[in-house]
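Coming up is one lone chain in structure tokens, specifically the form predicted alone.
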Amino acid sequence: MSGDPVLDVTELSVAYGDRTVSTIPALTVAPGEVVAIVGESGSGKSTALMAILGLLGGTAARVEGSVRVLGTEVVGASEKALRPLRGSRMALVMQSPQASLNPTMRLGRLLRRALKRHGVPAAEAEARIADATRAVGLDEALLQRFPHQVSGGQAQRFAIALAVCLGAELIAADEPTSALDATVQLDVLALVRRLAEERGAAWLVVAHDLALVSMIADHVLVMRDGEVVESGPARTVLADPRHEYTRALLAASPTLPTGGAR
């Protein structure tokens, strides 16, 4: 990958009162990249992501370290300086993103509203919508329906497909195709890895199945109770894993495909 890094993580930790439960060393997602934080639940993996994004803000998580989004430092910004940064820099798409949208809004009003509200023209904001639309495989007509219309699948494409209407240069997935069935979850991962190389956006995937997810990521981090075990490109974790623990991760994954792994 070339670039300067757009994510760039430097000993991340979130804390509440003296009891730490996530930490990240080092981690840094260079342009049209995919990284993988993978762990089982209570892992630290989804906490790490949500400080990543600058979420935490508010809550009674304590989060030291230092998060540089596109240059921008996150942690301990005000909201004031992460509202540049989000929708039309970095987003995130949710496990089941149907409980995130609005659900007396049809789907293309979703999309026009975000684009107004980060300021794009009503044309252009045409021409991002249909672009968008064929990127990750949506029929239009889809526009027109509700969230609750919709399959899981095309709920994750749409969701998608939101990030690529608002040019967000850093995607963060959190578990994005567990709430899938296998086919699907196939076909989404296809498209993250699609989307990568094709648009140069860099992604971050938070996920617990680690064969899956290694088919499509370029470097993968597994954590376990709130630390990283194991960092690495993902053919050298998938082929040789040091630690037990990313070894039982593989033992309980699904068989990959014949040629699936990248």
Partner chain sequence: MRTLLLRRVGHAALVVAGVVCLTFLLARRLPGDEAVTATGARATKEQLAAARERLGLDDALPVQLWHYLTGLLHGDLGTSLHTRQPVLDDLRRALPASLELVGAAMVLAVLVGLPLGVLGARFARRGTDLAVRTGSMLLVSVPVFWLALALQLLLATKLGWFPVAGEYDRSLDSSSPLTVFTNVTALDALVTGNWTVLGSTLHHLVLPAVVVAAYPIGVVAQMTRAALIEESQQDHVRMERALGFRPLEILLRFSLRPAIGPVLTLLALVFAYTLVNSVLVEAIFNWPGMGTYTADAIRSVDTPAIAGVTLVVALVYVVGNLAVDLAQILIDPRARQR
Contents of the next structure:
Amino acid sequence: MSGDPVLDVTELSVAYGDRTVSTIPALTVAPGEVVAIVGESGSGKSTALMAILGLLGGTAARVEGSVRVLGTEVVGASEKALRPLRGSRMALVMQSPQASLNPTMRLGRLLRRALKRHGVPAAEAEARIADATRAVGLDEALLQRFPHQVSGGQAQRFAIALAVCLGAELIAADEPTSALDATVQLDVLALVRRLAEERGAAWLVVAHDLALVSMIADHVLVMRDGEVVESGPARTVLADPRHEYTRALLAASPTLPTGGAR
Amino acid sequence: MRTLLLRRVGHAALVVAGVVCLTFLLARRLPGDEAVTATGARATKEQLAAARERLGLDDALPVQLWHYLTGLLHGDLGTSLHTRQPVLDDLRRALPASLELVGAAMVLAVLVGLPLGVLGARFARRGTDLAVRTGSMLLVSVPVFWLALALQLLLATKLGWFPVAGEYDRSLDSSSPLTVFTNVTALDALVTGNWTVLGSTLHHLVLPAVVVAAYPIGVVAQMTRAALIEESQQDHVRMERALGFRPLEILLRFSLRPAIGPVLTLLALVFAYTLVNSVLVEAIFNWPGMGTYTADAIRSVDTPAIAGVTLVVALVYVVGNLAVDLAQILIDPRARQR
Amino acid sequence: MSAVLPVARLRSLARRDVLATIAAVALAVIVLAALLAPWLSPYPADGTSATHPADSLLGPTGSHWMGTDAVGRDVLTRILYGARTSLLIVAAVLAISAFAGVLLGCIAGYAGGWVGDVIMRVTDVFLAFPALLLSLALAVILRPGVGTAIIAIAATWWPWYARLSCAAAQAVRGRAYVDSARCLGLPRWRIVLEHVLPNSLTPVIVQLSLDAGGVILTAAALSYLGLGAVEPTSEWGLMVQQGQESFTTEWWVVTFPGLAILVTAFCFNMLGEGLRQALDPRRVIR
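Okay, that was the form predicted alone. Show me the form predicted in complex with its partner chain next.
Okay, now the whole complex, with that chain kicking things off.
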């Protein structure tokens, strides 16, 4: 965990009309680090994620503050300026793995098209695909299939492989495991941790299950009603939650006994 | 998938049976007495009665329906009152000309309507989109017979850019006679390499095709726009944006295919609608198709002809619908699974 | 009933959808003009059977803004009276087909079983005929006139409403509140009236507004072919047909009625499209 942060957020706020739905005073993610934003639905955590990726352009949302990804300012940047960053520098993994993949396109075709879009020569693309599918533990034969022909876990591994393949340095995951079965959830989270350590990508993971995501996160932000109520190292937050909302979240966690399981 | 196909086909067969019965009832109720036609206007009462007996007009309705059905299976749609030819023969000549016209219009609809819809979706809720919405709605709302008259007056009579009427210049028949295979003149001319007639046909085709295409262009543009905008709210489009694809690229290469299903379904409906719309247009341009034939049939209260046209168009529609359903199963891998 | 027509959503729509709002205002003007035709028209008698052979085919002037037709009647007057004919046909067709369609659809959807099957298969058969074609055939059977046009068009329009409300009725059939109403021993017709019918109203209202433009065009087409309204009734399609012989020299007799059809159909379609987006975004354009 060294070098300049991949993501540096200061005073970010997202508003619809005069209603502020999400604010994050400060957040940095370094290479190889996993940071989790945790909260219930409606807490503004996913909105913050979309703002960080600059995906709220063209909507009614008003974004203020500063989001720097690898030194480039995202807030206020044009779609055109953001496009070279997308995929190759910052990637998105979404909640519902199947819905986030084009239903009429075979997985491999999407992968090759994305690589081509970012100017990767065909020969190198094949090498990268082989490498990325191995890294996420996905059978390369599955690339011949359509999204509805693979399982949720496989689709999510594929989405991660997409990010790895393109060489994204910041991977933002929006509830990456909440649509999956309990056992698959653990596998995918373990994969996230391993990829962060092995490949040095910075991960920003949005989740609602504090205990679960704390197993792999270095740092945790707890959000409620659009505001950060607690933030700190995962171990500290888990062992000694300061805010009562954090305690409530932990108590409500369906998955595992608390405690640093990693 | 197999049961799905069989169910679709079975359903279509049921509808066809219903269509035949309904057409039969229409034909029985339509004014115009076949017995009078068969015997001539000055026939005696006895001759009329004999003719009625021979034609089975005094039989019970189910018996008549049976005769009608067996006749249909032998391709017997009755005899037209105004051409005095078997209706099937008339339609065999007229339908290709109409299909030529409507086919050209459908090609225009896809070539113009689809890009218009993509344009509207790309700039949704902005100026360009407003123009696309207004323009396509105007095309859907224009009375075709009026548009035909207006364009004919303006572009043919006044400006002389296009011929006023006809399928091709008949004076060419002597200099470069056309060999007829399909009765689709443009196709026949193309196959036989008769370039003069082909050129003349295409020149004659422009105005009526544009008029007939007005409605399909508008509908296809609207439908494409709506389907693409709906598709752009799907998660996968956000994913594609996050992967760095361009908006137009996302629309054309990612959204169009999953969104095209409803547009295709609509095309079958529009095809039949357009075929009927040609009733209002063909006569104006003196196009020798089913529209002109129907308009003449209406004028002379020609029962068998009207019933025949009704049956044929309804059948075209049912078959077209079936074809589109089947095509959809092939295009969208999700439909294959269901 | 506020669930059926969400007023707040309509209001926000008016702000967002400029085109639909303009169309709604224009339609209000057209309806008003039709109602007030006897008072607005410069020559009310021309709306029906009066003829003035001496004034035949005069071009647009101060005294005849849109000129006169072949028998010397004021075109503007006949267009205003034509609006009455068109709107009457639209109202009657939509009322008849919505009533018959919703009734049959609710029965089919709620009762299900073989009754529902039979109704919906008959509906499918009617849907297999393009509207204009079946109207044509029916209009040939009956004698031309406004009433014929109404019956002929309504006969082809009701299946759409049957299909819509059948789907809506099927959607509520399994709902808890309908089941509980049945457990209370309410008679079937009351359940249909109180629970099934309201649920199908929103899609039906949207479809009604979408269909009005189509009915205008079909009615005009029938009259143009001589199967709809007949002399001396003022009807736009009929006016186009009467003027087309002299179109090359006397353009106004055809141009103005055609524009009237175009504008009215356009307004209905635009309004319907706006309503569809506001109330029922999934409904397909037809």
